[in-house]
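One chain is shown next in structure tokens, namely the form predicted on its own.
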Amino acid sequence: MSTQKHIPVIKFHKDKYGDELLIDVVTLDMIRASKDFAKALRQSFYGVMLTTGGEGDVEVDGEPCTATKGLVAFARPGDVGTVTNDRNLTALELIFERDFILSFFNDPHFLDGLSYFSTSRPSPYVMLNEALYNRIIGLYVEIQLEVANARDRHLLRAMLYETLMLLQKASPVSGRKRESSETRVARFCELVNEYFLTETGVEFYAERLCITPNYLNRIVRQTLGQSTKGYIQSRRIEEARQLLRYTSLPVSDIADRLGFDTPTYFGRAFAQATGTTPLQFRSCPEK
């Protein structure tokens, strides 16, 4: 996994061609050459990466897969993606903003209804057969040419729609066995033990694990029976118990050490979690 401290969010270059355009086809080499390229990236737009040659390891929101010719990887806004162990991997990625395609429809849920963009998708990958690959790669090239030259938005929307509907015909393929939820949650707990004094946001821990906050929230609740924020807070309260029991630090200093904005806020949070105030707990710590 990545050791970078933050996952860069890549935004759409709307004015790349001089006027605002919310669709493009880029090569993997172009992405690698970008100043924003990093081991793990989070896109703010939709991405459909088609592998055209070579081989490499890709991962979308925690699910890894070996990319070979014909594999398509789908990324939704906010998904974390990585490309590693690159073995002459080549690919084209169709990227677009939601507004570009939805301006063509009255249905605001059109994209969510596509199996590969759905929140309940079985996999972020499909494998194209030769006939479908040839049709899709042809559309990618046509979109590239239209974007570079005439930039007819109506034609581009029509080609994007055709591409998305053709991809619905492809069968999803499972990636390699992903790291189990229990393992990810165990790593989350280790991170909380290390950083709970200074980091209380879900995003921080999700980035360290190279997954989205929503996914982290889901597996923590499934495994621990409480929310991610609730677990972080319980770890802070447990530390407060130890400090109250075994030190003579003033309550205000404990609140500050644990990152609470004010002693009053700390007192309310402690009482809500334990049923007693910090001073009452200190006077009778066995309760």
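Source: prediction; values computed, not measured. For the two forms, the rigid core is made up of the largest set of C-alpha atoms that agree within 1.5 Å on superposition. Numbering follows the first chain given and starts at 1. What changes on going to the form predicted together with its partner chain:
- A movement of the C-alpha atom of residue 255 reaching 2 angstroms or beyond is seen between these two forms when the two forms are aligned on their rigid core.
- Core-aligned CA deviation for residue 244 between these two forms: 2 Å or greater.
- Relative to the superposed rigid core, residue 230 undergoes a CA displacement of at least 2 Å between these two forms.
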The other form holds:
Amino acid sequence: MSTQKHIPVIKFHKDKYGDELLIDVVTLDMIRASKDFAKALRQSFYGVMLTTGGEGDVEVDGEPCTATKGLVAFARPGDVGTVTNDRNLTALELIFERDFILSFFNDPHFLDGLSYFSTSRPSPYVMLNEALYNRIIGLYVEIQLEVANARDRHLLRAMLYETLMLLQKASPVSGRKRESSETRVARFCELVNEYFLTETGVEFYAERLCITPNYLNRIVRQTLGQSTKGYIQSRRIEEARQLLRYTSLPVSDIADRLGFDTPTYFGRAFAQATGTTPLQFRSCPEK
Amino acid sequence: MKKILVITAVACLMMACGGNKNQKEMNNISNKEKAVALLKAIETGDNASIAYVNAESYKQHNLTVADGLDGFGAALAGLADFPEKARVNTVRAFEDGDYVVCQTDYNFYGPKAGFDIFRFEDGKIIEHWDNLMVYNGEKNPSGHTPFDGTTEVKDLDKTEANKALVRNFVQDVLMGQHPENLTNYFDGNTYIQHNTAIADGLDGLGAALAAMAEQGIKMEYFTIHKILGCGNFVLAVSEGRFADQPTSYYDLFRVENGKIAEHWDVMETIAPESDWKHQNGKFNF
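Mind pulling up the form predicted together with its partner chain next to the form predicted on its own we just looked at?
Everything in the complex follows now, all chains and molecules, and the chain you saw is the first one.
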């Protein structure tokens, strides 16, 4: 299990080349080194990671995939990415801020309309064939050279545009979403068992699982048929039932132990979940 | 033993004026063979090949070696005090007009990779340029050394076209005038790289560029001083700055079917003027 305490957010290094520039190509190693090799990272910008060699397990927004040469992973601002089980994985990531391309287009939804950035994307991955790989890697290096030299914004935008359009021609690779979301939900349940006494927020569990709260909500609802918060709450109520049944602890102590702010709030939550008050339940638990 | 070899080498310099090779023999040997033999003499101390140098007029462009044949002699003499034996293995050599280009695996005051250019007049060397870098024997990320790879010279009818291609490539890409033309110069991702720090392919180049950008290292090419070629091999001699140091770039390219296929290079920081032994300049072709 990850020992990470939070998901670091990587911000765009806008003035790396002096004047502000909202596009760059960086290596995977740099992205990871920049935050002490944290396993899960969140970027505040768009990223198109092109695997150039080696092998590794990557995850974008909770969807795992095995990266080999030619696999491209797409991250939108806020998506959480991880790289694990790295076998000499090498990659170049084309990164840019939304404004870099949108300031030029009339269509504010241009990026959302791309098959790999849209909210309903089938997968955050595509696999490039050799010809497409060669063109894309060529464009990456052209962008790098332009960034290192004249930094002509129009040329850079044109190169980015060409890259994004060419990537739409690549075949999507489905992540192992279904299988993984079940595993994740199982891990979520374990985590809740371990931490529900002290941790009641969705954020905590999402971070532990290296995914976003939204994604956690989605897979929990899909798998368990209830909300993440509801599940955590029901685990607390379940514990309350055990304590009422098998101990003589006062209700106020139980409320306190389970992290409810006040006994009244506990009583209300308990009644909502079980249809009975804590004291009624204690006197007649079989109901 | 080493001392004796060096003394022999210096002695041969003195004898060189006498020209102990007869004119007939001189004419039967190509300029390329003469250049390679002269370099080999650094290792063997063979005095005969010194005769290939014009003793009255030998213009030196290595800034840290004194002008003239006596300057070369002094550089050789210094080897006596160096703890490692000199080694000279020229791995590629070609002629372009009066010029001969040699690419050499050296131990010359320590292990080095180097390019030498000689200019001939009437069968004798009258001018010399070089670019040297320390090379510790390690292979680059793709397992290549600065010396291995293709040596076969071919496409002799394409020399001029290939020289033009390399000149354009240096201008467009290395000098940054038209980076957007990069992919036109390559056959896809096929690019065998002998630079000690860079992996094969455009992806290897991309990783190196990103790493340099991250470290704030700029590689700048300002001027092309000379393009020399023979068939599929073309050498570009350029001047610029690397990591803010004045730098001399010697880039050897192999061209295949009109595309750049392989690259070897030597980068040398240009010595500060206070260290120059003459005013011939590093370039001045």
